[in-house]
Amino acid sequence: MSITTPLFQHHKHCDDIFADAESACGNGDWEAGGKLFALLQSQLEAHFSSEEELLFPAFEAATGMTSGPTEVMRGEHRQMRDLLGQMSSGLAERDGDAFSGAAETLLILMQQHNMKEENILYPMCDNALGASDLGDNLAQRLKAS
């Protein structure tokens, strides 16, 4: 297993929750949508923090690259957190347009972000970090969330 396999798997997990939350809210089931959205927020935060606190620092230490791809990913994490905040406001106000508008933007950003990670950054991390217990640590952290 590569170091980043747990992160690939967690992308899919978050995508599935996102689709379910968006569907529930889109159908006016705000209660179920709220529960799914809370789960989405917690899972995305677990994912972002796992990368920011474990993967990115290890990659930066191994490569010396501190203002490269990891900095871009951190910036995108900030943008996604902002969009989650907008979705949360829309949900609290039961404003389907506000919720779905932010959700649509988040979906596009997440898709682009995940493609960059999966096709560029994660392979770089696997190459730079080689044999490491980081993958196991990431897997345990994401399971615990």
Given for the second form:
Amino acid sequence: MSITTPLFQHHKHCDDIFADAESACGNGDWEAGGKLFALLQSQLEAHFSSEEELLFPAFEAATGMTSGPTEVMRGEHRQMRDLLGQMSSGLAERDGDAFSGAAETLLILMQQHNMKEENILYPMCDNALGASDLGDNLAQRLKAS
Amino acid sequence: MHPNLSFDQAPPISVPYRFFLTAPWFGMLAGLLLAWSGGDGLGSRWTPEVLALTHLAGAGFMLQAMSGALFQFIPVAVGGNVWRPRLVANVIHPLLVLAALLLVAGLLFSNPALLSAAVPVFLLGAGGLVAAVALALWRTPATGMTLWSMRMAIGGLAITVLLGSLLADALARGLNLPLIDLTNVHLAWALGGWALMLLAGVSYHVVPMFQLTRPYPLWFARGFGPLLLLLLCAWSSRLLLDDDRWTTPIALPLLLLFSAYAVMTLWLQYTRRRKVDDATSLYFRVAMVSLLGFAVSGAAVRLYPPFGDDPRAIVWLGVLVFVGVFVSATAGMMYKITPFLNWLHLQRLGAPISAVPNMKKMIPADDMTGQLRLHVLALLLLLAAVWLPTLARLAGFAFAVSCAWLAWNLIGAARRYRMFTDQIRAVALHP
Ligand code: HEM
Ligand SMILES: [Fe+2]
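Return the form predicted in complex with its partner chain of this protein as a structure block, the form predicted on its own having already been given.
Following is the full complex, with the preceding chain placed first.
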């Protein structure tokens, strides 16, 4: 198991919650949809902050690359948090179009983001940080969320 | 390390859009040509009308849409940098449009001068595209089967255009070449080596992403492209061997491979996590069902002579593969890429994201599904018209209208991009 395996697996976990939240709200089941959405938001937040507070700083310290890929990833986290905010207001107002439009946008952004991480950034991190115990920390933090 | 990996290098939005907005016009021309010429033109694969229709679809619609998608995908999906994309697109796009029109006119009017004129323009336009794309694809440090499929596909395009040019030159100057064999090899590289190879490679990336399916199994992605390449090389050996006994033993595995891709994709869609359907997922399903239909009919052409001996059978295959598979798949892709690109580029203007309209505000969902329904109707009419020539005019007209609707939807997205840009800039100036 590599350092970033927990993050990798957590992406799939978030995808599952996303799909359930989207279909519940799409069917007008705002009650269940709201709960699933809250779970989605907290899981994604846990994911973003684990990367921003643990993985990225360690990577930057090890490689000296502070303005490269990690900076782009932080920017995309910001965008995704914003879209989650839009979904949240759509949900509060029971506005199906606003919710599903923001959800659709989040999905594509999130998938692109995840692919860039899984295919490029995570392998770079595994290379640079292979000998550290960061993987356990990440796993614990995600499990606790 | 990854030296020149571009993490965030989407090309200017005008680059993909100029290709996307051109593609449907070729479809409209094809529909109108059929509506004008009527059913006699569909009698066999060698009528001037069918040859012109083939290239309106293949060298027009498909080549435009796929070029636009390549420019967009290479940086985003495989981390490559196309050299000066705006400049390259500015040069290549008009060349490819002109070349396609010359070629189609040359085929339709059996005019040697037009055919001869098309060849250098095509070699220049497509050559430029192949060079720019190949350079980017070979310099990216990324790996993976999407990248490899794109590399093989761009090679497939090069072979297609070279063989097509040879054919056109041979027709124009009356050269003594084995035209039928050459055509069969040309079309195999066009549809298999270029278009399907690219579609498969892009599918590995976008099918899981848009619909939250499982990924294509690694053994599948690793096997499909190389096997396709191998079978196409075997198919091309007919040029040297000139032995018809090999046609069926090579054609059947090829068709089986097509079905494997179609079935795999349908199965992934069927078992996906995301439950919401939209125009893109439906379009993909239409494309995959058509591909299955193509494979079954293609096998029937080889194995069941009463069907295979009818000259219309090949035209039926053509409708399935061009309109059913590739126009559907590319339209579905454009319906997903365009709204997302609008959003992505608007959000880069620096406005707070909450001020940027979400993807669903870019093309109304009802317009996309309505257009999809009309496209499916047109496809069914075209398939029927192969056997009932009286339907041909209606079918052509329906296809023209559905392509016009596609153009309208895409133009609408581009217009909204302009409008929202102005709004965001105005707010930024006078907060
Ligand atoms: C790039 C996408 C292209 C596709 C998808 C494509 C597809 C096809 C197909 C399917 C046929 C067989 C038509 C039939 O059996 O009825 C064909 C024939 C032909 N193609 Fe293409 N083609 C492409 C590009 C070109 C180019 C660039 C040229 C020339 C510059 C060209 C020249 C020809 C000619 C001359 C024939 C007819 C041969 C004959 O009548 O004997 N094609 N093409
Ligand atoms: Fe991330």
